[in-house]
Every structure is written in structure tokens, then in C-alpha cells.
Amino acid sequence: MILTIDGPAGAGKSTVARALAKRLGFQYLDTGAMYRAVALAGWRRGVDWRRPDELVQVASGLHLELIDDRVLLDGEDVSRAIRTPEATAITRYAADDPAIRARLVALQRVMAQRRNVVTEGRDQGTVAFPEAECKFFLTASPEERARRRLGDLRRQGETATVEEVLESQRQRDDRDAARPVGPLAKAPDAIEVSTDGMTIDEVVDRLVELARRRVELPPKTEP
């Protein structure tokens, strides 16, 4: 069974998806981490961002693994490295490239084969898994999303103002919506859930309740 969670940055997708997968005993598939890892590999190899073919070539030779909460790039754990502001700033070069998206969507489908999976990203319910049994679209107000992002940055030792985070967030939303392949969009059959003012446990409780109304969840097994 596949449960998809899509939505804009800062809506709580990653944290909620990870907690929901643990609650249900499903595998957790962090697709955004895959694009971040490709961009990180390109940066490390000095690709010219003005030449998309260079990054596509790098992506074609990478070995990506998602194991529990770890992201392995050619066997190296890059879970922290892909979350830095620098990595975030260049991820769009991987996420906006049609060839890279096609390659990673195919890999995502392989990873989800014959498994119970909670997968999150921007296009999981629309492109990667249009036939998923249950789809969610998480939202939150711009102010709430910025507050969460600012908290993440400060925990990483970074400094930023609310205004800077809001502007960066606005630019990212615009890019995600305008992306020619796999743009951020709510699937017609997705259930929209606003996470404003809710704790992670409250959001997970809500998603479990909604999922049970739509599908028969399998018995919990160890992920």
C-alpha cells in the first residue's frame, strides 16, 4: 500500500511522513532528499549549473539509498550535508531537470515495489504514484511555514530573519508551481489537511483517521 504526502516547503511533510510511517509500520520514502543528494553530488564535482547535461551525467552514475532516516550517496551518509542552506539553494537544479526527475521517479517506484510505503514530496500523488491508495496534501500558512523553517535554521546554527525566510519561501513556492515537470500540485483525489496550530502527533492522528475512512490499513509490521 502506498500513502502519498505532498505539499509546499514548511508544511511539515517530512516530519509528519516519518512519524506516520513509524506509526503504521510502513517504509518512509523521502523523495526530496534524493534531489538534494543529486545536487550535492553535482556541487562537489564542480558542475556548471548553466549546463544541465553535466548534472544529468553526474546523476546517471550515482548510487542512492534511503535507509531508515539516512540518505546514502555512493555509500556515504549525507543526511546532514543535504540539509544545509547551501544544499537547499542548489537543489532546484536537480529538481527542475526533466531527465533527472524521470530517473528519480523511476527509482522511487522501484523502492516502493511490494512494500507498504509513506512517500512525501511535491509530485508523489500526481506523477510518481498517481494510483496510490491514499493521498494527502499538507498545507500551512506562509507565516507558520516560515516560523518552522527559521527554527530549523537556528538549530543548525544558521542565522536568518523572518523576512528573509518568507522571501526565500515565496521564491521557492513560485519555482515549484512553475516547474515544467512534476510541479507542486494537489492531486484531484488528495485530502487536504492544514497543519497550522497542530502538533506532529495531532497531524498524524488526523491522517490515520482520514486514511482509515478511505482504505483498510494493513496490520502494523516493523518497517
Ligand code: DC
The other form holds:
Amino acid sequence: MILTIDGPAGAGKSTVARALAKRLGFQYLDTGAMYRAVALAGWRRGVDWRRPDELVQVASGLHLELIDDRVLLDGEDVSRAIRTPEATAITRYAADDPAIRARLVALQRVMAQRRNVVTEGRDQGTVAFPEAECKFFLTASPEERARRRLGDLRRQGETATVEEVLESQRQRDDRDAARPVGPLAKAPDAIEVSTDGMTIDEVVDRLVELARRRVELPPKTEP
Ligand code: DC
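Alongside the form predicted on its own that was just displayed, please also present the structure of the form predicted in complex with 2'-deoxycytidine-5'-monophosphate (DC).
The complete assembly is shown below, putting the previous chain first.
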């Protein structure tokens, strides 16, 4: 069974998707981490960002694994390296490229095969898994999203102001929505949930309740 969670950056998707997967005994698929890892690999190999074919070349030779909460790039744990502000800024080179998107969507489908999965990203309910049994679209106000992002950055030891975070968030939103292939979009059959003012547990409770109304959730088994 596949549950998808799409929505803009900072709506709480990752935390909620991880907690929901745990609650249901599903695998969690963090697809943003895949775009981040491809961009990181390109940066490390010194690709010329003006030459998309170079990044496609790098992507085609990569071995990407998502194991629990860890992201492995050719066997190396890059879970932290892909989340620095620098890595976040270059991720668009991977996310904007149609060839890389096609490759990663194919990989996401393989990873979800014969599994119960909570998958999270921008195009999961629309492009990667249009047939998913239950789809959510998480939102939150720009201010709340920026506050959460700032909290995440501070925990990572980074400094930024609310204004800076709001501005880069606005640019990312515009970019995510304008992408010709796999843009941020709500699937027609997705349930929209605003997470403003809700705790993670409250959001997860709500999603479980909504999912139960739509599908018969499989009994929880040990992964
Ligand atoms: O969710 P995130 O912030 O880790 O995602 C990183 C970037 O990757 C973000 O700018 C949007 C992009 N992305 C995407 O285009 N498609 C996805 N399925 C997931 C993320």
C-alpha cells in the first residue's frame, strides 16, 4: 500500500511522514533526499552546472540507498551533508532536470515495490504514484513554515534570520511550482491538511484518521 505526502518545503512533511510510517509500520521514502544526494554528488565531482548532461552522467553512475533514516551515496552516509544550506541551494540542478527526475521516479517505484510505504515529496501523488491508495497534501502558512525551517537550521548550528528564510522559501516555492516536469502540485484526489498550529502528533493522528476513512490499513508488522 502506498500513502503519499506532498506539499511545500517546511509544511512538516518529513517529520510527519517519518512518524506516520513508524506508527503504521510502513517504510518511509524521503524523495527530496534523493534529489539532494544527486546534487551533492555532482558538486563533489565538480560538474559544470551550466552543462546538465554532466550531472545526468554523474546521476546515472550513482548507487543511492535509503535505509531507515540514512541516505547512502555509493555506500557513504551523506544524511547530514545533503542538508546543509549549500547542498539545499544546489539541489535545484537535480530537481529541475527531466532526465534526472525520470531516473529518480523509476527508482522510487522500485523502492516501493511490494512494500507498504509512506512516500514524501512534491510529485508523489501526481507523477510517481498516481495510483496510490491514499494521498495527502500538507500545507502551512509561509510564516509558520519559515519558523520551522529556522528551528531546523539552528539545530544544525546554522544562523539565518526569519527574513532570509522567508525569502529563500519564496524562491523555492516559485521554483517548485514552476518546474515543467514534476512540479509541486496537489493531486485531484489528495486530501489537503493545513498543519498550522498543530503538533506533529496531532497531524499524525489526523492523517491516520483520514487514511482509515479512505482505505483499510494493513495490520502493523515488524519491518
Ligand atoms: O523536501 P526537500 O526540501 O528535502 O526537497 C529538496 C528539493 O528537491 C526541493 O527543492 C524540491 C525537490 N523535490 C522535488 O522536486 N521532487 C520531490 N519528489 C522531492 C523533492
